[in-house]
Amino acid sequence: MSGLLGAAEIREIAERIGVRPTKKLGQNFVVDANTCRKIVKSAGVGSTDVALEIGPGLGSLTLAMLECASEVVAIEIDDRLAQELPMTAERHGFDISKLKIINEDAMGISSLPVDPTVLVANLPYNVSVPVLLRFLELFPTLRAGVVMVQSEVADRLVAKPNSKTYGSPSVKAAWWADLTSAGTVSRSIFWPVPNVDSSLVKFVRKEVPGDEALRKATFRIIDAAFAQRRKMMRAALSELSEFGGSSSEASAIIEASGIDPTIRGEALELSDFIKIAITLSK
């Protein structure tokens, strides 16, 4: 087994290439090798997997994935980090032909050179939800994964109806996958130490409940339902042109879906939002 990065080496690499972790890019580098191996194990990365990483940074998780996967695709926005990563992998005895680095912004990615099967990432706090939803949508070959996110975001992603943290991210992510909590992570494993707690979220892909037209219609209803949480569904959806701009018309469509129009969005599951979208399309 090849060696992984330790705290001293991570700081040395950063200093040598002139990288100072920035809040803007959400850079908090993982400096604990044991944590990296645990995350990769939790994601179930195996010898036939093409592992995808978003924001590899200095390479802590990347090297842990190279120990297990047949191939690793890493998307890194920072030029210096993208250039240094293969050299770090080579110094640690890894076959760098197994490592593909894409020096781009993850939010601008629409295709990859290979089909990824598992996602493992320490996602930047500021873009974690849109990045995760985008990659679930774009890459149906992703069968599972584990992402490290701010604990507050993790709570939202795994939340169930009628809880304070349940919202648009919870429902949208459920379109593609079943998401569960995979534990918390100590602040001390990061450099610099963040002023927020982090947690792991595991996802396992499931069959999507409908086509792209239905997804878009459902997501539009979800957005309206959670735009103002305290509004009843009939009032929230009356603001959408598809519902005729009136509370009574919205009420009729919601009722025809078998749902109480006075209910709030936070009490509904994904299947309920889908029912409304299907009724509307008729």
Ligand code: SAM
The other form holds:
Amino acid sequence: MSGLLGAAEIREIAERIGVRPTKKLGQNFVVDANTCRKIVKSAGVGSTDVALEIGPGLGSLTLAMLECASEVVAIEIDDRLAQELPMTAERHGFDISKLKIINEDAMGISSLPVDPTVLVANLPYNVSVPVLLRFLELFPTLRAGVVMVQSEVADRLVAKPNSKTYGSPSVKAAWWADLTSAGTVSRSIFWPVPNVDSSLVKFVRKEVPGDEALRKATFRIIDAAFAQRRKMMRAALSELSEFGGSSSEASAIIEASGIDPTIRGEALELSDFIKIAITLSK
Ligand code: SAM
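Switch from the form predicted on its own, shown above, to the form predicted together with S-adenosylmethionine and output its structure.
Below is the entire complex, every chain and molecule, led by the chain shown above.
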């Protein structure tokens, strides 16, 4: 059998191995081969790439990745899906020595057998942001990727300051990469059909703006700024011990960074949060 997975085969495999898709694991499988090829192409997966997939499921995207990449590493939490995947790839004529399956929770991964260069994932909705941020942090070799996420999450990831969807995921992701929207995906290409819309987000890694100490300090400030997004920065940061626990001390540090202390976090860019962290460290 050649080619990618189709709708009938996906249902047949699921039934045979006793998988009834669960919401808890965000199991909505892509049943459209064209969409899979489009996603892999959009991620720019090439013949020298080690492509990483989080949540391969029944293998819809995995097979499309095997068509283009030098190697594919796939992390799947569901034992039955992880066990079945090599058989599916083999049946479709792929060289399974190119496929490494890690049967684990992606949130518990801290290292991989090979350094991944590109990420392609239809991410389970409940862990999509933490998984993406974690993998960007853990694997600096990841140069680019495309993730499929709930549209609401996609909007948050690519949002710019002063928009309703701008928040901590937008600013934190911008530390690691440039993120752009890569279009929406019809609900009809999934089985089962989800009750939310999905969108694609493309990322291209950029040089990080500072070292780990600066990143940690900046992320703490970002978390405080968006914990109560209607608060002015001077009030939000007064909650952090390093800002002296008072609005006046927080104000002085924010002002010394060249930023108006009465502004709200939602109006600030990553570079502004970094400026505050740098002033704090002095
Ligand atoms: N990639 C497949 C596709 O596009 O058809 C499946 C995508 S489905 C939305 C999400 C997949 O992630 C499921 O196979 C699910 O079992 C798996 N998954 C859910 N939570 C996970 C986690 N924490 N770590 C690894 N895999 C996870």
